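Take a look at this single chain, the form predicted on its own, given in structure tokens.
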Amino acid sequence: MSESTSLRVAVDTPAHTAISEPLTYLGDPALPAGTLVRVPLGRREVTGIVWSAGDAPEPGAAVELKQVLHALTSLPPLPQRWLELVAFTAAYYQRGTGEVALSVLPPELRKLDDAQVRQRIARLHKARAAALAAPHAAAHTAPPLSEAQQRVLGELAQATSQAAAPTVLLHGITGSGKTEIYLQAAAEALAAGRQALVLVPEINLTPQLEARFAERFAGRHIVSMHSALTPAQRLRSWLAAHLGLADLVLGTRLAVFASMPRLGLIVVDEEHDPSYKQQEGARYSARDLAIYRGKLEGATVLLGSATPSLETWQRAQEGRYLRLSLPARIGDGALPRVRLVDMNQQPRVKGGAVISPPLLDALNQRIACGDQSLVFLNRRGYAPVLHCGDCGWKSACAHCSAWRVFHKLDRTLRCHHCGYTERVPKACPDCGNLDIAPMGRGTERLEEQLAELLKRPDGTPARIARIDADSTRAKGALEAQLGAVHAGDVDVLVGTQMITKGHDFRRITLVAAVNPDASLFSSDFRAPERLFALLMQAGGRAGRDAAQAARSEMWVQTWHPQHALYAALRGHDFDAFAATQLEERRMAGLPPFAHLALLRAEAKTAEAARGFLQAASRLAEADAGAAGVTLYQPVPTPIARVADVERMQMLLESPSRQSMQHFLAWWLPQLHHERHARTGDQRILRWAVDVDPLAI
């Protein structure tokens, strides 16, 4: 090379190694920040993103630069509005630059060089050319708008002409036609010559939205974003977005990074959910960052939920969101009457009465008449313990602190969190005893009891499926149940939280909440919030078509019948469930009206991960009150022990979120060297910070 300057490449550092800023490497001028480059790393050759270009290096430097190896000039070089949205998560969530850039990549093209890049554009355009030469099913149109949606629309085009492309809450009941305004606005995107992300929170739910958008734009390039596809399925969809190919880009919350270089619209369905927050790594919103990304370029964000989050109701109250309504279900179908069972004036059954006498009449009247039910409970498996009643023994998890829990399919005890599996034992393992049962009931033993106890009228038992993280394993196992629901070869649908949210259900007409009380006194603020939601999107999939509305009903059991919560959800009242506590969180200064972070460290005993974080603290006790940040104790994390690893974490808060961010940025790097100070049996295995946690 006969020129070279210095450029600041991107790389994936190693943690431990306190490196959070793109590396100096020497390399060609003309190469344009974006590039994907090949670069020496210690002993390793990796793979880089070109991050910025610098001066020439002075003659006799004292540091010697490496030089950067090949470039993937085939491959058009990422925007830079892209790199502005990586260098933001980086910078806010307090991750290494080169991390998040290369993790939110397709792994495969880390694999390829520049012929095999060319081969592989060369085939999206060859099928992008085919695609719109041969015949295809014709666009289905839009069915007629309700008023309340026209009035939307109206109000979206309004606010989008302005200079400033506008974030939107888009606040519509269940059933209220929020899909077709996400439809519609893609449509307006896609005249204007832009390309549009859809994001939804679970997996089980692309296919279906795909399908909907698929038949809406027949003949425009659709692709989806999610950790189900291939590598070579996930490198095509980021090609074809990254390329312009694609016009849709459908997916989950890492689908946010999709390359995109005429976006126009995000949409967020559900955007309450949890899902849209990553657990590990750079532990990124990717609601949040949708909404940064629409300023960065210039796209109208769409936030789409019955029940918003409380941090997006604030906003839109304080006006810095834009907050349109559809309060009535599409042909005015009336929302399911909520009916709470008591279980406290309910017969005591040995065991614990799963499914009360009236609830129980009800399904079966259901069925009679030849509609469909939904039973919902939040824990999968048989039973979440076993339980020797001679001795006391339960099925402990010799590696965390939780029960294994009893999958009787299989005859095993599982650990969901570190995955531990044995065969039941057919004895107690501490006394002998034979007689050991099922202490509880999930998903599974629901499952089992409702086809014992439900009828069909021919005196047949009824059809009842279960949907669950157990029972879709199977590569097309989730689409064939859901077909065969949709078709009215099931009765009772069984299932955890994969059931309550997105699903179009036409012929259900019951909806039943099981054990939902758990919630109610949670240690974690925002379990209420999430129980609402839950319990509110699991009753939308009641009576969802409007010839049914009138007799759909949600049943609830609950040994708090008066408690506020179940009040509201009787009302459907969401706004004054969101007014009730966004009052106890601005009296208990707590978020949105506080901004959170979580210190977690892992090791080896709790005595040593306790160790770090009060010398973490001791580290920031001058500073920390002059940010205007408080630090908490340590304390262990809701499950302290998972697979032999002890999990302590600290809580940081402060009512401004720049407070926060300026004393993290200059707090963390110190906790690399003192993490490398504790070596030794004790010393400190991993440590991680989550700013704006989710639960604490």
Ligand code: ADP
Second form
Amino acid sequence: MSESTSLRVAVDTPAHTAISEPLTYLGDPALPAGTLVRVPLGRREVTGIVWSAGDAPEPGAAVELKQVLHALTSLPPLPQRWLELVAFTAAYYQRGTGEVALSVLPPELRKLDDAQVRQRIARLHKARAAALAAPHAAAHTAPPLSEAQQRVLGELAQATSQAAAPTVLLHGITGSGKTEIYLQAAAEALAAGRQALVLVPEINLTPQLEARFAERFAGRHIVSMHSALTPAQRLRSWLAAHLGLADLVLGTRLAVFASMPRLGLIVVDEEHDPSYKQQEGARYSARDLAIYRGKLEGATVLLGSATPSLETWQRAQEGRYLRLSLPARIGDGALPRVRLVDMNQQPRVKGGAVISPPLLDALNQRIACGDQSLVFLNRRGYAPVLHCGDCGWKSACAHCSAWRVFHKLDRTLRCHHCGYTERVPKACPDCGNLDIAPMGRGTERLEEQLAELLKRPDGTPARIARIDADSTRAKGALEAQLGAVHAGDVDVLVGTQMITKGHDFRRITLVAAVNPDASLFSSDFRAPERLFALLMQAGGRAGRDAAQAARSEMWVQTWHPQHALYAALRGHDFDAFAATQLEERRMAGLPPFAHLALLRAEAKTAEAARGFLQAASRLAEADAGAAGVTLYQPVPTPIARVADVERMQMLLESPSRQSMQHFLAWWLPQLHHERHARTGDQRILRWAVDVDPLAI
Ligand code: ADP
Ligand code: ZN
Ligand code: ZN
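Given the form predicted on its own above, I would also like to look at the protein as it appears in the form predicted together with this ligand.
Let's see the whole complex now, leading with the same chain.
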């Protein structure tokens, strides 16, 4: 071996430990930063990434440095800018550098040796050469652009020529032609010899988008990246992007870390969607990282939404992002008329009417004229709880502070939090009463009721399909059900919010929200924002075919028809809704006017969890105030106990992002020691910090 030098190598070690930063090893000085290596760690051999050449070890230094064992030299090193993105993510979300780096690489890379990697790369090159030699279908040409689209593209081109890497908000209602703008912007990037990355919030939406990109970019190499790929597929997509073979990468949030040497454009579709936030490990926001990455790579970032997040909206108002808008549907299709059903005026039915008579009539009328309807309710199962009228027993979960949901199809009581499942008891477990009854409604019960009440013109029952997490568990089930809807074999589609996102249904002219009120009074300050986005998006499923747009309707059943949120919805007035919400947030000192972090702790008892958070608070006492960070009292999480574990959280708030960052970096390492100091009854099972949390 040639002369060794010291190298800093990032390996997967937990955050906030003494060894969370890249470790020093001895290795070949010719190994560039970004090279994957195998190194000894304790008794194990692990994968690491050469982060930088280390400082020369002091002569006679007490530590014996270990040697790098192998290097994957046939894999081109990860680009410097990729390393910077990872380092930023780790620092900002308070995790280990190596932990983040290795968690976002395809797991296969940890298993293969250099020869195997060389072989995979050779295969990819061969496949690409073969694809290029083969004749391929002609690319579909773009439709003549609408005036609004031309204006948006003109402004986009101007912005790109003026700023190195502009962040652009594309605000346009569903069906206004945003996707066409993404396609055109991607074509520009590709023509300039660069790669484009397109992020979507849900795996279910990737096939549809992929089809549209594949048509337009026939002959170009397009890969997808999401968690449903097999490890081998994921490695292939990743390598194609990393080697620069793939021109386009389409994927969910983890794709924001795709290694792309020629990245020129990042699109974040439905940028407001909460799915962009990772909910474990490094709790990153792929939307926020996309913006950071755009600056790093000199790439344009295009954020698209009909209902932008208030963070994005506010930044656009301040002029930090360029705001472009597509105010009308393509072909001047009208937006659905919004109809509010005042449930206070409806006849009361035992257990509460789920579908009011006027909505029922409207649904029957649609069926009569061959239109489809979509009815959604954000609760799966038959009923959220079973109840004994005699003694008051309810189907509580023994392990969580939650009710077990009644599923009638397989006659089970299931906890949606811990999974605890039992057969439905024949009688009340407490008093033996045989008459235990479901309370409230879920999608199963809604489906059952609609099947009883809705008829086709020939008197046969209406054809109802249900799409929710239960009905789509089997592989291919969702595709089959969506296929039936598209083929016209379904009159009414019932489901959870799963059916409100993205799908391009052509024959739906009525969309109904059965019971959306709960979000109006939630303790989570973002609940109204999410509800508004959900209802706008759901409404967007109606009248997508311009011929039917004029008769499309969005129905909302509510006990609070006067609420400002519904008034804004009626007028399709996002601007008004955003203005009121932002004013409330400004007064209350909430995001985007403040920066939040949540410290969560889990323990066998609430006392232990609270004790840890209180100790953490005491540690911070002197410095938090000086740093401009406010710590609030520990409180139980919205569902305090899950699977016999008690969970508490503590909110931190600061008007300055930087202050919050400095404070966390100083504070969290001390909590690591605090946790280890707590034993016996006071033991903490887990703790974690969530920077910029979405759910409070
Ligand atoms: P969004 O992404 O805003 O929901 P899309 O880009 O999907 O909107 O456009 C809605 C529909 O209009 C799609 O069927 C699309 O093919 C079509 N479309 C978009 N732009 C044009 C255009 N300039 N001319 C004709 N049809 C268009
Ligand atoms: Zn009872
Ligand atoms: Zn449970």
